[in-house]
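One chain comes next, on its own, written as structure tokens: the form predicted alone.
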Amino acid sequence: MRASDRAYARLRDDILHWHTPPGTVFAEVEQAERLKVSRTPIREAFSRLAAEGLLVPLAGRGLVVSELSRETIIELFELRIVLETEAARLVAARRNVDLFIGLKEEFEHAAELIDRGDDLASYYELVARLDAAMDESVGSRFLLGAIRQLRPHLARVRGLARDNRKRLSDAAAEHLTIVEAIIDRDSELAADATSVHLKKSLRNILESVDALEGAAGGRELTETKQGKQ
């Protein structure tokens, strides 16, 4: 792996997992020393992160990790709902049924993964495989490109949500409804079920954000998350 790829992967992981929260300044010299690479691969990594919107320029401070306020989260989900409901509609019309029959069987037992308590990683991996099946089946390069552009920001948002097992169980049932609609080629149900799922997910995330800010005495989301690390 090239030095620039390693630097990009490490810096991106730091941002997505809140090791470097919004507002953190990224300086070439500092990051090059930390990652033990030259400034050229760091510069290339910064460029890729800026293209994804994870780093933004700030006058007099170079590049900083982009903000993730309550308002930004709402805006991200407004776009996500538009894109993913249309994707679900297209997938239901174009899907390879074999991809989704196996997923249906797994989602029928997803509550068991969640109830075990120590195996949430298996549940999240199942959701990731559903995303991959949707990507493979959507048949629209530009729609898929737009969805993938959102994903790094949504990964950061998920870092704010609590592992609410009731919500996870409900989400598993919502995913099952989406998968069943896709298998049945019911495009409208697939789209509607996706919209309902995402709106409930947003509500859960905002409740987590409000709880974090409330516990921190009203400090900004960035400060609150930093204090939680």
The other form holds:
Number of protein chains: 2
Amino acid sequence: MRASDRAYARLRDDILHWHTPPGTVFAEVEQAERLKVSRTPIREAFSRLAAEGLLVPLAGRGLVVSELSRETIIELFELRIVLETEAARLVAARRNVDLFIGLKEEFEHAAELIDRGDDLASYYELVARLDAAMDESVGSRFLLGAIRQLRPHLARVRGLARDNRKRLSDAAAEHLTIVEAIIDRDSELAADATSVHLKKSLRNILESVDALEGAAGGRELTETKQGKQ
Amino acid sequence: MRASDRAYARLRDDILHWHTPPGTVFAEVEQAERLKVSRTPIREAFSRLAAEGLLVPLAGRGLVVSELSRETIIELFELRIVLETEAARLVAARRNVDLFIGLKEEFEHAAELIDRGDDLASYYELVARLDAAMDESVGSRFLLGAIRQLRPHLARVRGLARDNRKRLSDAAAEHLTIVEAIIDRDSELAADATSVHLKKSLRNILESVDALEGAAGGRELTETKQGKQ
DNA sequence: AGAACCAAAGTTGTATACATTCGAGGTCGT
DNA sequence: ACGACCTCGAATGTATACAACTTTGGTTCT
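Having seen the form predicted alone, I'd like the form predicted in complex with another copy of the chain now, please.
Up next: the whole complex, starting with the chain shown before.
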């Protein structure tokens, strides 16, 4: 594995897991020393993270972890809804739905899996596999690319939302509806069910965000470290 | 201006203007010598072009200019339609439509401008200003980013389509409808008019492509230089 | 003759020294 | 005291030498 890949993965994880919150400033030499590599692979990693929008260049002072405000989250979901409803439409219209047969069964059992509660990670993993199946079936490289562009930002949002069991159980039911629509080749239902799911997800996330902001005990959305811009 | 910016702009232009057709292989040292800079800024330029999808890495052999097949063009427009109809919807729903008042008048006179025919470039420039106004008014950074991601590919497609005056005159009328809908704050009309415009554009482009392919006298869509992958 | 292996050439990947640019803080002038 | 300017420092930008890897073509063994 290339040093630039490791540097990229490491920095990306730090950002996605909120170890380096918005406003944190990175400089090349500093990170090169921390990760024990030269500046070259660090530059490579920085440029990838900047292209994804996780880092924003600060003229003459390094790169700063991009902010993630309430407004940003809303904009993120606005685009996500447009893209993923379209993806669901396309996937449902596809010939081959075999990939989703197995997933349907799993989502049917997901409710109890969540109620047992001992293994929420396996539910997240199931959702990840649904995403992968959608990716594989969507067909359009450009649509897929646009969706992938949003993923890191969504991962960062996830670190903000609190997981209440009720919401997860609802989400499981929503996912099941989507998968069933795809298997039935019902494009419009697949699209609408996706829209429903994402809008409910967004509402839940915004509630978490507002609660955090109100309490001010949680993690800040807007950091004060940020020098300017 | 940085050397990497110049290298990027130069290579990008070469690709967009079909000086280096799909299948052309680039290597760092080769381009470094040609553009009289070291490998470092070339690497930077390559990585940007690869992120945009104009170049595709070829393990051990350089980077190849990505293909642009009929199917790719269709996928490109499928996403473009989704994104730009949404953009039109958002812009029309906005408070401030001042930006578009002037554009409306210009599009009203565009027909004769095209018929005069002596200055088609100024019509393209007008369309570019409409795009810029949309960009400025769309509000969502993510939607804007997704649209921008498509632009270089669309520019490349443009080099394939032949400009017949009839199509341009129709396009001017379609643009006018879009602008009027925005000024009237009619979101759904703006969205639908955008959809109409883009679908007609796509049809015109595909006709050009098919004509080129049939005649085989024009520029090839799929190059044979490409080693593998 | 065919396939596996090996060697050589060319490629990208990395480290590092040097150049350049930008910002912050101090100083000088008003 | 306030503002403009200047200097210094730290950051990125660039060039280049060297390392590691991949492909390709030849060679050798079966």
